[in-house]
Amino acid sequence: MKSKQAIEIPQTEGIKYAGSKLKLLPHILDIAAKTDSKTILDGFAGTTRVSQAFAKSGYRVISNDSSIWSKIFGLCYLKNSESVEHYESMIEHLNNLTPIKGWFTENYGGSPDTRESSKVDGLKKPFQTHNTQKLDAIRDEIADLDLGEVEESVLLTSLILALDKVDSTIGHHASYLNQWSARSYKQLKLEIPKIFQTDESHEVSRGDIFDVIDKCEADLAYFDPPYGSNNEKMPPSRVRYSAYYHLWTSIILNDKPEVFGKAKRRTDSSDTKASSVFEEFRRDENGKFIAANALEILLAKTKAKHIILSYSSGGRATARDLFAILEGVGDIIEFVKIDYKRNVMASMRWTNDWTREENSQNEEYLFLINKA
C-alpha cells in the first residue's frame, strides 16, 4: 500500500471540459492509495486526466468513456509505444500544409472582420478562418496519411489539443462568444502530446458503462458519471454532455455530418437523440430520480472490491441520497467534501440559458467504498 507521502501529482494534458477533474487528482490517489488496488477502471474517463495520472502512477488502467473523442485521448496516452522522435516529423508536415476551405470552415470559421463581434451570417462562430482553413487541411492529410490506430490518435489528440487554444468559446461547443477571445487571434500550431510509456498493459475502450462493468474486472473502480441537474425546473429538452463536444466528434470522425441550429451541432447530438441515463432530471414512477436509480444500479452491479465515486453538489442526487445509495451498496471507508471556486465553464448554471453565478462555491464529493 502506497503511503500518503509517497505519492506524486504525475503532470497530465487535457482540453478545457466541463467535469475536469484535474484540481480532484491529489485527492482521488490519496484515496486510492489507501487500497491495495492494481487494476482501475476509469468507467466516464472524459478527457482522460485521471486515466493519464494513475496510468503515471503505476497503476494498469482500463479507461472506457462513450465518447469517440474519448477513446481517441485513451489510445494516444495509454496505448502509445513510440518515442516523441517518431512523431516530429508528421507534426511537422502538418503545420505546413497549405490551408484549404472545407467543411470545417463553411460552418465553424468566421473572418476577424472586426474585433466587436464573432458572428459570420447572423451566427457566432468558435474559431477563426485562418484556423478552420489549416484545420480542413491537416484533418484530410491524416485520413490520407498511413497511419496505424495508435499513431492517428496522437495526431488527432495533437489538433484537437492546438484547437482548444484558439477557440472563441467558454470551454464548450453548445455556443459561442459574442466577441472574438484574444487567443482565436493566434496560430493554430500542432505539437506532440506529452505521451508517455508504462510497463502495464492497459486498456482503451468505447461502451455504455452498464455493458462495461459485466465484463470488466478491476480491483477499483473510478466513477465520474455526467450528473443530472438538480435544477427542478429543468426543461425536457436542453443540450447534454454528448453534445457539448460535438466539434470533436466531428474532427475525430471527419464525417461532415448534417448539423442544426445557432451553434452548427451534429444532427445526431440532438437532446432526442443523445442522452445519458445519469443526466435525466425526471422522476419515475415510484417518484425517486432516474439518474440516482442508475447510479445505485452502476454500483451494485460493479465487481471491483473498491470503489470511488466522484460527485457534485450540481448533481441530480443530493448528498443524503448518495450516503443512501452508497451504504445499501458497501462500506463507506471514506468521504472527502472539497469547495473550491468553480472554473469558467463549471461556473455556468446547469440549464440551457449558461448563465454567470458570480461568487459561488462548488462542492465535490469523493467516497471511497468497500464493496468486499
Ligand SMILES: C[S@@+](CC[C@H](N)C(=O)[O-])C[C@H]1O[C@@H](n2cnc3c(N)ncnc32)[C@H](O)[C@@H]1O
Second form
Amino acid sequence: MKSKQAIEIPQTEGIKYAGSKLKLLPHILDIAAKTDSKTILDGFAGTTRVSQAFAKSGYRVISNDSSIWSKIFGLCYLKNSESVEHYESMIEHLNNLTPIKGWFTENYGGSPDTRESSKVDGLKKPFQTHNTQKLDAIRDEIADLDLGEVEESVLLTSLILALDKVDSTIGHHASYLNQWSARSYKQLKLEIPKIFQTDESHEVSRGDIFDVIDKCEADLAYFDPPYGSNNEKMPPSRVRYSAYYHLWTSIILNDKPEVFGKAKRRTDSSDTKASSVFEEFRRDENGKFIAANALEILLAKTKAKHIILSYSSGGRATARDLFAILEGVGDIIEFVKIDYKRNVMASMRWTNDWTREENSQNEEYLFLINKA
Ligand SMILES: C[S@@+](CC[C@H](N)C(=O)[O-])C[C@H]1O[C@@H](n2cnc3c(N)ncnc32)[C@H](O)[C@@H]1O
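For comparison with the form predicted on its own, kindly provide the form predicted together with the ligand.
Everything in the complex follows now, all chains and molecules, and the chain you saw is the first one.
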C-alpha cells in the first residue's frame, strides 16, 4: 500500500477526448494506492492517460479499449523499448516531406482564404489544406517505411498528436467549427511522443471488455465506460466514440474508406454499425437502461479483487440504479465526487448524501469497490 505523501502525479500525454480522465488522475492514483494492487486493468483506456499514469507509478498495466486509436497509443507508451534518439531522424524525415494532395485533403481540407468560414462546397472542414497535404504525404510515407508495429505506433501517435494541435473542432469529429480555429492556421509539426520505459512488462489489447475480463488476471480493474462527457459542448448521452473519432481510425488504417454525411464519416462508423452497449441510451423491455444493465454484468463478471469505477452525472444510470448495482457487487470502500463547475471534491458517506442530492451535469464520481 502506498502512503498518501508518496503519490506523485506523473506527466501523461494525449489527444482531446470526450471523457478523458486527465483531471481525475490524482484521485484515481490516490484510490489505487489504497489497495495492495500490483497489476491493473485499464478496461476502457481511451487516450491511455490513466494507463500511462499507472505505468509510471510502478504498476503493471493491462491497457484495453475497443478503439483502434487507443491500441496505437497503448503500443506507443507502454510497449516501446527504443530510445528517443531512435525516432529523431524518422520524425525529421516526415516533417520535411513535400506535401501532396491526396485522400485526406480531398475530404477534410479547407482553404483559409476567408477568415469567415471553414466551408468548402457547403461543407465545414476540420483542417486547413496546408496541413492535410502534409498529412497525405506523411501517412503514405509511414506505410512505406515498413516498420514494426510498435515503431509505427510511435509515429502514428506523433502524427495524431500533431493534428490534434491544428484542428478546427471542439474536440471530436462528428461536426466541425463554422469558422477556422486560431490553431488551424499553425503548421503541422510532428514531435517525438513523450515515451518512457518502466521495469514492468505491460500488455495492450484492442477488444470488447467482455472478451477481456474472462482471461484477465489483474488485482485491480479500473473501469471508465462511455457514459458521459464532462465537456458542456458534448451532449453526455450521445457520445459515440467510433463516430466522434472516425478520422483517427482512417489515419491509422489508411484505408481511404467510403464516407458519408456532412462530417464525411467512415461508413463503418455509422450508429447502426458501430456502437457499444455502454453507449446505448435506450431502456430494455423491463424499463431498465441497457447501459446500466451492461455495467451490472461487467462488475459482476470481473474477477479482480478491487474495482475503481468512474461515473459521470450525465450518465444513464441514476444514483439509485448505481447504488443497487454496486451493493450487489461488493463493499464500497470509497466514494469521491468531483464537481468541475464549483471545482470542489468531496468524499462522503455516499448512500445518503448522493442519492438525496440533485446532481449537477458537471460531476464525476469515483468508487472503490472490494469484490465480495
Ligand atoms: C470515457 S472513455 C475512456 C477515457 C479514458 N479513461 C481516458 O482517460 O482517456 C470510454 C472508452 O470506452 C471505449 N469503449 C466503448 N465500448 C467499449 C467496450 N465494449 N469495450 C472496451 N472499450 C469500450 C471507447 O472507445 C472509449 O475510449
